[in-house]
Structure formats: structure tokens, C-alpha cells
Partner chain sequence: MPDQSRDLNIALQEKVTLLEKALTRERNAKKKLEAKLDQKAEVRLYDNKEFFDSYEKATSRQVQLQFLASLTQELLLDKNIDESFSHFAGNVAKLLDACPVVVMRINQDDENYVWSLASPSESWQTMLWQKDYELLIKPMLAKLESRWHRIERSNSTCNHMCSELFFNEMLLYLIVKVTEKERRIILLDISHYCYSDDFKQTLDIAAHQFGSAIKRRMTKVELAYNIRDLRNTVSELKATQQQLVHSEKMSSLGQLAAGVAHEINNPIGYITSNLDVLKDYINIYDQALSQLPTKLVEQLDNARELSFAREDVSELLDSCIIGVERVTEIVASLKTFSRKEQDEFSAVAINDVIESALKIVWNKLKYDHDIVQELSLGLPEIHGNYGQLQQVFVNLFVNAAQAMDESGELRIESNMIDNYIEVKVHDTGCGMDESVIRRLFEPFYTTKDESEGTGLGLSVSYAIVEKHNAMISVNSEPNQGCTFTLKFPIVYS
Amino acid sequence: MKGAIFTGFAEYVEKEFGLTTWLKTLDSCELASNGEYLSTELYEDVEFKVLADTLGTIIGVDREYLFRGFGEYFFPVLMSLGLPHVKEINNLFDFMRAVDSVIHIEVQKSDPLAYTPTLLYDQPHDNVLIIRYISHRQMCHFAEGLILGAAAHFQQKAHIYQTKCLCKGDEHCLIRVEI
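Now give the single chain's structure, the form predicted alone.
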């Protein structure tokens, strides 16, 4: 996983829960990186989950809550990186479809080692988009947070829930987004 995710998570934790909580989290973990991250480097995925689980224990919330909150916080950062490719989009659903067909392709062009999830879409109604999320990383709750961040960006109210989830043993996630 890219170090930018780790540095973004550190910023999120410091902003939401305080620097002391972040330092306590780092002190409570045995990490290969020793908690020192460079945004351009790659780190083991498991290290991110260890950080989130340790933080969750310290503050009394689950990983899903933290991932969702971090995704919502981190969306503006990611949007600023991908803006030239999606600047003409003006609504949540068109943006969501562009994530896999435009943004992930551009990410892989700029970094061939980058791993992005597979996203497949179905739109059974004008106000409903169902996303099949496939990833060995099981970061679907982070994806939910990114969707909520995107909805805020496009000034659309979105309700999200999952009917299937990798974290619960399903072979993929089904994320239903209603606006």
C-alpha cells in the first residue's frame, strides 16, 4: 500500500483524535516501518490494518468506523490528484463510474505497481447505484467513506449500505448508494 495512505491516515488521526492518540497508537504496535512513512514508498497492507485495529482499541471504535471516517476525510486529497481527468463531471454517479474507467487507469499508468480494486456498476434506478467492490485488501469501508466524501463534494446526499461484504466472508462487496 502506498505510503500516502499511511501519511494521510496519520493526519486524519491527529486531526480527529489528537497527536497523543496517534503517538500512543504507534507505541502500541510492532510495525516493520516503525511508524515512519514516506508517501512515495510501499508498505505492507497488514500494517495499515494493525494501525487501525490498535487505534480502534485505544479509542473504542471498530476498524469499519475508522476506515469510513478516513475515506471521507481523504477524498479531497485524492480528488485534487485526479481532478484534471474528471473535472467536467458534476454528479456523484458519473464520478463513481469514472473511478474505475478513468482514475484507476491513470493511477496505473503513473505507477505500474499500484494496486487498485475492481469496481463493477449496476444502476437499477436513477437514484441508485450498486457497486461490486473486489479487492484482496478488503478496504470496502474506506471506499464507503470516499463515496461519502464524493457526495459532499458534489453536494448530493447519499445513503450507503452493503448487502455483501468481503470482511464478512463474501467473495465481493455490494455497496448500494442511494441519492
Second form
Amino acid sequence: MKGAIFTGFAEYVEKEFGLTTWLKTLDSCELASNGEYLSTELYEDVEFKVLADTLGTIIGVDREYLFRGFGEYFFPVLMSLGLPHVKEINNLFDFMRAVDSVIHIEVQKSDPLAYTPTLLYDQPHDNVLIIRYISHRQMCHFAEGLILGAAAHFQQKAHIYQTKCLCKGDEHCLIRVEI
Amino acid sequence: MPDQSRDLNIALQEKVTLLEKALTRERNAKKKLEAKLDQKAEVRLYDNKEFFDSYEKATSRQVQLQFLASLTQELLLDKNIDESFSHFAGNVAKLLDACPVVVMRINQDDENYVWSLASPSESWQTMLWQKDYELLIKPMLAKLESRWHRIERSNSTCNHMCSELFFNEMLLYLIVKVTEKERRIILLDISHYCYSDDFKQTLDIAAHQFGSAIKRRMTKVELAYNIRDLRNTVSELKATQQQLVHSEKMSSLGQLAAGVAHEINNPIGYITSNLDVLKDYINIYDQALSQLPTKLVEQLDNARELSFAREDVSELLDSCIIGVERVTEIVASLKTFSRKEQDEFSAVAINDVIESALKIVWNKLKYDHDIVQELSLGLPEIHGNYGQLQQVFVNLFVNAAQAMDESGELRIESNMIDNYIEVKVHDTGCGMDESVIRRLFEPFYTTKDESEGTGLGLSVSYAIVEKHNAMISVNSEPNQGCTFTLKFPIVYS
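With the form predicted alone in hand, show me what the form predicted together with its partner chain looks like.
Next comes the full complex, this chain leading.
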């Protein structure tokens, strides 16, 4: 997983739950990287889960909640990077469609052959976009948070629900977004 | 460990603030460094990005091309329509996460609609969905053909049918025109349609290809039907032309024959009458001569010739009378050609006619030939002349017997086909070649010795059959036997 996610997560935790909570989380985990993250590098996926679960235990919230909150927090960060694929976007659905490219480029910068999740889209109606998310990382709730963050950013009211979810044993997630 | 003695005596809170500032500076410095690294990584990526993008696109295109190629290959195979639909629907279903698939056949016949349902491997089943037709299928049929459309399960219009057959979130469907009256709908029961644009485009191309292939196939079928119809028409025209030519010839010959018969009739009448009178006169002369004294007769100059003439004249007269009788018979036969003749027609059971004709020729056939009768029971009667029809069958049976020199089988069948009674007379005799068949019904045409036939039997039979508004045809090849087929129209009262 791209280091930018780890550094972003660190900032999110620090902002939401305090620096010491993050430091305690790092201190409570045995991480191959020792928590020394550079946004430009790639790190083991498992580290992120360990961090999230440890943090969840410390502050008493579940992983889903953390990921969704982190996603919401991370959207403005993403936009502030001025990435070529998203900087001109002005609506939620266009952003959602661009996410796939953003992830690809950001991961490939570190390793052109690195694993990336698959995001596939279907728009049955003008106000509905369905995303099929396939990834062994099971970050669908982070994606939900990003969508919520984007909706807030573009001042669009979005209703999100998953009809299928990797975390529940399905072979993919189907995230339906209605605006 | 820092040297505590040299550290400034700073309050703890201030120390924390300074450390936080230091951390922020370090963090900012790290971010700047990461941004620089990121820029370099981006430059490096974009140097190779074209290659990676091309590689990715090529991989994706390869899968799509493989699918389209295999589809084209399938479509080129000479499969029937059901098989083509089955394969196409099956292959597309496999691509869409092996979703359930159904092919629906809808026939539009005037105002009655019939629709059937089948999964590709099963036989068609009729489903009664009158309610669904108006709500679901009719709107579907209004959509563009050879393109994918979809309907969501949440849509209330598909409640009834969907609940019976489909389980997933939506139906992806493709309408394919088969004929003017028949449409087929391929229905895919899918949980989502989240695929790449390339993938969806491939499906669209496949749908278009499939629609075109079915159109081509149906055009071929239509062409084949047209060719068959044209061939039938040509052969019908040929047959009609032959029939007309033959009819015309028969008509001319018949009229000529009937005219000749009429002209011969009078002289034959008085010749027959005169021969009878002559025979009586000869008898009188003979009796008178018998009464004369023998010596007186012997003294005559030509006594020897007179004696010979007296012996021979009776034989000559009998021979003349037999000859004239034969001529009378021929003249009577020729009269059959005259259409003016009024015959008595009544309801006739064709099987009775066949059986009575067989009795007449029984002696010719019973020893050396097998006779097989396959006469259908309960045939309706036809309108005809019993005696004339009997004459036709006698002619055919006698000809069959003569065609089978030593042994053979005479098979007679009668059946009802549509509005006709069809009688087939088949023998296993010597058969005929095309040149004989062409002239078979001509008056005076015969392949027999002069003493055996006049060449009028089949021509008379033909005339009789025509009078009955019936048809007679022959099918034969040398040494392959011969089949005469007669078709009598049934006249319902």
C-alpha cells in the first residue's frame, strides 16, 4: 500500500484523536516499517490493518468507522495535491470515475507493476452510480468515506449503500451512490 | 543522552511547545522531500507510462478480441437458429460472471401473441404471461434491436415475471429480429453491470455482430425458400407446359380420330350389314347349287374352281366379318375421344372399380404374378362412370401383366391425400425409357406387336381420366418397373 495512505492516516488520527493516541498506537504495534512512513514508498498492506485495529481497540471504535472517517478526511488532502486527474473535477460522479486512475498513477509511481485495486463503474440512471470494487485490501469503507468527503466538497447530497461487500465474504463490493 | 547540565532551564510546557515546533519543521521538511521524490517518480512513470498503458490496453483488448473471434467462428458454423442463440447467450453469460440466462421466443401472429421460454440447453416451453406481456415484454420489444438494454428488478413492471424466474438486481436484455413476426429476447439475470467501457463496447459489438449474423442466416433461409419455390414453379410450369402440349395433341388427335370414326362408321355399318346379307345370299347360292345334279355341276367349265370357291367363300366371309367387327370396336374406342359424348356419371367407390377390374384380368395374372392390394378403407366416393373407370384399370392391369413376362408383383394402392383420392398402380416389369413415356398416351402409339395392341388402350384411358377431371401420371425407368398414379378429385355433396 502506498505510503501516502499511512502518512495521511497518521495526520487523520493526530487531528481526530491526538498525537499521543497515534504515538501510542504506533508503540503498541509491531510493524516491519517501525512506523517510519514515507508517502512515496510502498508498505505491506497488513500494517494498515494492524494500525487500524490497534487504534480501534485503544479508542473503542470499529475499523469500518475509522476507515470511513479517514476517507472523508483524506478527500481534501487528495484534492490539495493538485493531481492532474482530479484537479479540474467539479462533481461527485466525475471524481468517483477518476479515482481509479488516481490510484493507478499514485501506486505506479512507486512501483509500475504493483498491485492496484480494480474499480468498475455502471451508471444505470443519471443520479445513480454503482462502483464494483475488487481488492484483497478490503478498503471499501475508506472508499465510502472518500465519496462522502467528495460529496461534501462538491456540495452534493449523496446516499451510499453497499449491496455486496468483500468484508462479508462476497467476491466484490458493489457500492451504490445516489445523489 | 543529552547533557542535562548544558540544557537551558526551560519550563516543561515550553519544552513541549518547542518540540512540537521541531516536529512540525521536521514534518514539513519530510513533506518537501517526499514531494521532490514524488515529482521524480512521476517523471520516471510518465517516461514509461505509455508502455505500461499500451501493455494494459493490449491485454484487455486481447481478451475482447478473443471473445469476438470465437463468437465470429461460432457464427460462421452452420448451426441452426436455436443453436446459434444458445451458444451466443451461453458465451455472454459466461463473461458476465456466469449469470443465469434465458432466451425468449415471441411470435406475433395477428393479434395473438405466443411466447416461449428456454434456457439454451433445454427445449422450448410455453409460458403464460399475459399480464407480463403488456407490462414488461411489449415495452421491451419497442426498444432498438441488436443492442443491450436493461431493466432493474426494483422496477415494479417486472415484479411478476422477475419473481418467478430471476433473482438478481437487473435484467440485461437483447432483442434480435428473426423474422417479421418473430423476435427473440436474450435475458441475462445479472447482479451488476459494472464493467469497463471497453468491455461494454465489446458486448455491444458482439450484440451487433450476432444480430447481423442472424439477419444473414435468415436471408439465406429466405433465399433458399425462394430458390426452392422458384424451382418448384419452374418444374410446375414445365409439367403444365408438357400437359398443355400433350392435351393439345390429344385434343387434335382425338378430334381427328373421332371425325375419322364418324366417317368410317357409316361405311362400316353398311359393310357389316352387306356382309351379313352377302353371307345369306351365298348360302342361297350354295343351297341352289347343292340341289343341282352332281353330274351337271361337274360338266361346268370351271367346276374345280367353283368347288374350291364354295369351300373358301364361307371362311373368307367369316374372316371379313371378324375384321369388320374389329374395325367397329376400334371405331367405338375412338368415339371415347369425342368430348361431346354424354356419359352417365354417378357416385362411384373407386375401390369397387379396382376390385372389379382385377376380376376381369384375374386369369392373366393369377398364376405367375403376385397381386398386392393396399386399398384404404372408408374412402369417399368420386363422381364418375363406373364402366369407363373399370376400362381404365383393366387397361393398366393388362399392360402391367404384359410388362412382367414371367413373374412379378402388381401392387395397387388407394389413399386419400388432401382433397384427392390417389390410386397407384405399380408393376415390377420391364419399365420404360423417357422417349416411350413421352408418347405413352398418344393414340395408336404402341410398343407391342401389331397383333397384340392397337395403341389405343392408354390414350383412351387418358381421355377417360380427363373426362373425370382427374390426372394420370407415370413414373418409370427401364428395368425398374412402372408406377401409374391417378388422382381423382373428391366432390363433396
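Here, rigid core means the biggest group of C-alpha atoms that superpose within 1.5 Å across both forms. These figures come from a predicted structure and were not determined experimentally. Numbering follows the first chain given and starts at 1.
- Relative to the superposed core, E72 undergoes a Cα shift smaller than 2 Å between the two forms.
- Core fit done between the two forms; CA of S101 shifted by 6.0 Å.
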